[in-house]
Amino acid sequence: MNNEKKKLIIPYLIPAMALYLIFFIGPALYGLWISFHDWSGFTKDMDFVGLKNYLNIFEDPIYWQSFKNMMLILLVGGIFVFFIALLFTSLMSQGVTAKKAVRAIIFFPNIIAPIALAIVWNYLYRYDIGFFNSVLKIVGIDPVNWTSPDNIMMSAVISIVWYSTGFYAIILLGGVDKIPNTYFEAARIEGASTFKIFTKVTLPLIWDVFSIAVILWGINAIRLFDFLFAFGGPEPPSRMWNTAMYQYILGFGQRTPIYQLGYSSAVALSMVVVVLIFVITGRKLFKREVYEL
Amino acid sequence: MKTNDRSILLVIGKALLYIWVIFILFVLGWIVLASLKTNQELFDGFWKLPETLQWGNYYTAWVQSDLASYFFNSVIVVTVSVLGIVLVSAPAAYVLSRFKFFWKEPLTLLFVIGIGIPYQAVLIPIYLLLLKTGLINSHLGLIIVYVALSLPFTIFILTGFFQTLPAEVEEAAAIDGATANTVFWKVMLPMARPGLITVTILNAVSLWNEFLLAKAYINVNDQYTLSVGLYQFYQSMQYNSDWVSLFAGVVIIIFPILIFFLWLSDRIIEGMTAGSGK
């Protein structure tokens, strides 16, 4: 590499590095520092309390409730997202009518603003004049209170699955479309059934894409905030908070601000840990011989 | 018998796929219809059709509820942010992908780490930083944060793109006497166009819909972005139940994305799934 080219390294890297360090890595480290303190944000001084905030997490029932909801989205939501996504992928890879249109339509909900989705879904779930109860009425079933504190989390997960699935289906389909057609033809000539072709040919060949999609889902599901926050209405009941919502509410308050910046930061870092654990175990679980095309 | 069972499964699966598709179209259509009803018609029942189309709802949402200013706030914030993201990321990605130097690997890794850090971990510290620098409640502050937080993913994708470009063109241009700087702007950048378009689309869509950071850092009414403005409008439904105008607002936030999608759906789908397909 010539010297003239070498001179570019620093000026080309500096804007990105500076912004990234000052507005991302620096704050992340400062957040770690805050998490060792008691601080309302109003006073100048932070009280150093060591690991107290982290120990408090273990005795905080609201935290564990929020953790449960985070896991509900991650695991239960995830199972449905990938079950449906795989089903759609296997169907679409064998050809469906208007494949391109189908692909575009199932993808689209994923790029709608989550706030808009929350408003609409809340309305579809309305007890009196919502979509679901109006359908139940036609069939002759008693209406369900979809957004009662008991049911709201389940309803939220249904909506999240609805708007997320298309995205993951299309990631998987992208993997399937790369497989040469001859593979499928060969399997079909051998007399393999649709189901067999999918489990023995398609799935092993897209395993790589599948594992990346699952990890992507994990990161997105753990930090999911906007849809749930808006879906909960003006004052979301604490039973439907996930950890991201709890963290926000601890730091920025709901109607009545709580402002526990130290504790909020510790909660945020617990989320980083969950992401880490998910990514690491995910990679371990998915690690296996990858079939190269 | 077995084959029969399976073909039944296939039929059920296909039926589910088409119901899924139809339901999405139905929901989108219903939103548009709801935004054109009167509030009375909306409350008369889910299936009630509007007698005359109430375009006035859009006027109420756009003008009286100020979604127009939020809309333009969003347009400015998203446009400037995306330009900033590309301008800052492209040179960095170029250096990280096509140069050899000691710090290359650790720096690349440092950027990759950012992809896995949820925004929650920096939410409060960045708030304090913006407060200290007087950038809180300003579009400039939000833009800087958007650019900084979008860097890891953008650089990751662009690095992949630059790596695929052939070295010959770069060398030929250098032999022709072009400076390294010119080679980048005049030769490499145009060649990386598909990658640049991908990251532009990716960031434009996600920033248009972004809510958490905009909500946390902008607390002045006239500076709201569209998603925050729409959220506040939704909150006001407890006092003023003008639901039809709210649905007009929902259409307003979806509409640009829909147009964009109808125009470029292949590109958008490719772009948004590109990062995972590799």
Given for the second form:
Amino acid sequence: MNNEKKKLIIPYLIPAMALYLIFFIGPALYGLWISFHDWSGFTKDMDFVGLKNYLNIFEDPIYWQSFKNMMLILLVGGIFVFFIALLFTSLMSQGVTAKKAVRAIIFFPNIIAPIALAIVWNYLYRYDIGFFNSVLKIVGIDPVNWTSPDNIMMSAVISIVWYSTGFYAIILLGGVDKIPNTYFEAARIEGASTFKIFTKVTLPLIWDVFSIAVILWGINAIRLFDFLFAFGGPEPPSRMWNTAMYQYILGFGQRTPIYQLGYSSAVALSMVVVVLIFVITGRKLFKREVYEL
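Since we've got the form predicted in complex with the partner chain here, give me the form predicted on its own too.
This part shows the chain on its own.
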């Protein structure tokens, strides 16, 4: 690149950098500043409390319950999402007919608003006329209260797995599309089984795509809010709050306002730390040699 072109890079980058600083870095730093204060958001002055909000996190049982729910979605939900997504990928890479139609069907939940999905799943889980209990009654099993305080979080995780799997399966299938068919044909000629083709050919060649999909899942699972908030109804029970919900409720409340914006910002910063730990750990764990196609 000659010097004339290099001189043009900075003027072109300035508008994008300015927007990024104003609308992302600026609010993030302001949130960090708020987290060191006791502030409701409605007064001009904020009371500086130092690290008190962060220390309160360690003694807050509701925070740790929400953290446990966040990890449940992240880890247990993630295992099922990628198990099913890899299963789809394995089957689809074997030359399934009507591949495009199957892809459209598994991706379909992602074009529906999460709040609408939450309402539909709430209906399916209804104790009196819900779909699942109707099936249980037909086979002679007593109905289950899927949305009771003891079951609501696991019911929510099942719903999240259902609507998330298609998105990550499509990402993995995009990686499979890059692999020349000659690789699969050569493996079949050599007598490799479907399982062996997937583990020895498909998975190693889409490993970079798989690792990015896992990182993306982690970020989305940690900041998941809209579906879970709508799934809980007008007053979501505290036993189903994840950290993102708890952070929102601390700042803006449910029907009863709370307005602890300082503590809410500290909880939000804890989520950023979890995201950073997950991304850094994930990048190290999934770091492998990239195969050239």
